[in-house]
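The chain below stands alone and is given as structure tokens, in the form predicted on its own.
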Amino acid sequence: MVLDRATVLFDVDGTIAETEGDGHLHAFNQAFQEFEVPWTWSTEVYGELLKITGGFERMMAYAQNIGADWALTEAGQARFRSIHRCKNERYAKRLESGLIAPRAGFVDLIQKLQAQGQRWGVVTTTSASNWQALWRYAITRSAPLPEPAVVICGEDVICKKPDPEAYVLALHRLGIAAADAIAIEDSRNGLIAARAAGIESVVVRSRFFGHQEFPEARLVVNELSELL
């Protein structure tokens, strides 16, 4: 079995769940509208953003790119603070009113986790209040599952994926080495990550990069429940 390992370690948005298009780029373009920020991304500029993990990194990156100076100001960037917690709020909405759920096979593969015996964890850049309003909105009301026995976000590192930083604390706070886990991933940023940190992993291919190819990958599917 492919993740016959102690933990599985999985990438949250477009690996749990198809969260990007159906849920933050809506929310994005809700908080602009809110804030009287004349942008309204479109799912192909969107696409190209989502190269860059983090969604306050994403908003001062397309700023930078339109000459929109204003935003990469002090007063600037407070004020896109304040629109991403916006677009996390607009996204928990989205959330509870359950337009979103786990990709198919999730629940199971948890399932069949916790029969083996084996931990899983989160590891992704998204932040903990995105996090838990999928745990709680998504995930939880699918099915009771045992909740992960790590959960690194974004505000728990200094760099984002592609950067090995997130998987390594994980590894540390669950106290075991690097072969002894295995990482659901569906981009290169995220693959890259773990790859660096050592640990091998499994693609899953997403909505937004799927037609990325991924070598180093030690297995690529199309949904979780291949791997069943």
The other form holds:
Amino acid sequence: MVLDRATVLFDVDGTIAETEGDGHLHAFNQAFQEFEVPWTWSTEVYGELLKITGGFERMMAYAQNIGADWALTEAGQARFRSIHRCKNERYAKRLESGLIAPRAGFVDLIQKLQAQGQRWGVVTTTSASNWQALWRYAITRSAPLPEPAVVICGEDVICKKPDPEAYVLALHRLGIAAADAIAIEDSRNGLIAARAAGIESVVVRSRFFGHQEFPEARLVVNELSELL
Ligand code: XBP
Ligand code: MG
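Switch from the form predicted on its own to the form predicted together with ligand XBP and print that structure.
In what comes next, the whole complex appears, and the chain from above leads the way.
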């Protein structure tokens, strides 16, 4: 069995659910419209922007790319903090409407880990509110699941993935060594973060990162159900 460690740490976006295209991207464009920012991100542009982890950081990187200096001033950044909050509210609404489901095999995998006496945790660079909305409206909608033993979100760290900080913090909070955990990620940034924390990793291919190469992964699968 590949998931042969006492604790399995899951990335969120792209790994537990395909949240980016139907969720975050749509919500970003909604927020831009509401705040009268003249930006509409296409799927192609968003695919490139996903190299930047963190929604706020992503907007700032885009502003820099297109020379929108007005967005980078102190006042501009404060406005984009509000736009980011609005994006997350719109994202939660989309989840509440039942638009996004966990990836195939996720619920079964958590139940199997529980039956085998293994713990699971969440290590993500998304905002805590986004994780809570996914947990409430998508993951536990149909089946009750054991709560994760640890949840690390974007607000918990100074440096987001590919920095290992989120994984190092998860190990610290769990009081375990890297060798006692295995991570499941969908992106190169996430894989690099987990490996830099010394954690073996499995990659599940996702819509936006499926084409990437993952030489540091222990295994690459197309669906979580392959890990059952
Ligand atoms: C993915 C991310 C996140 C989301 C947006 O995180 O980079 O930034 O796209 O979330 P992961 P926020 O794959 O580690 O779950 O807008 O809340 O930052
Ligand atoms: Mg991800």
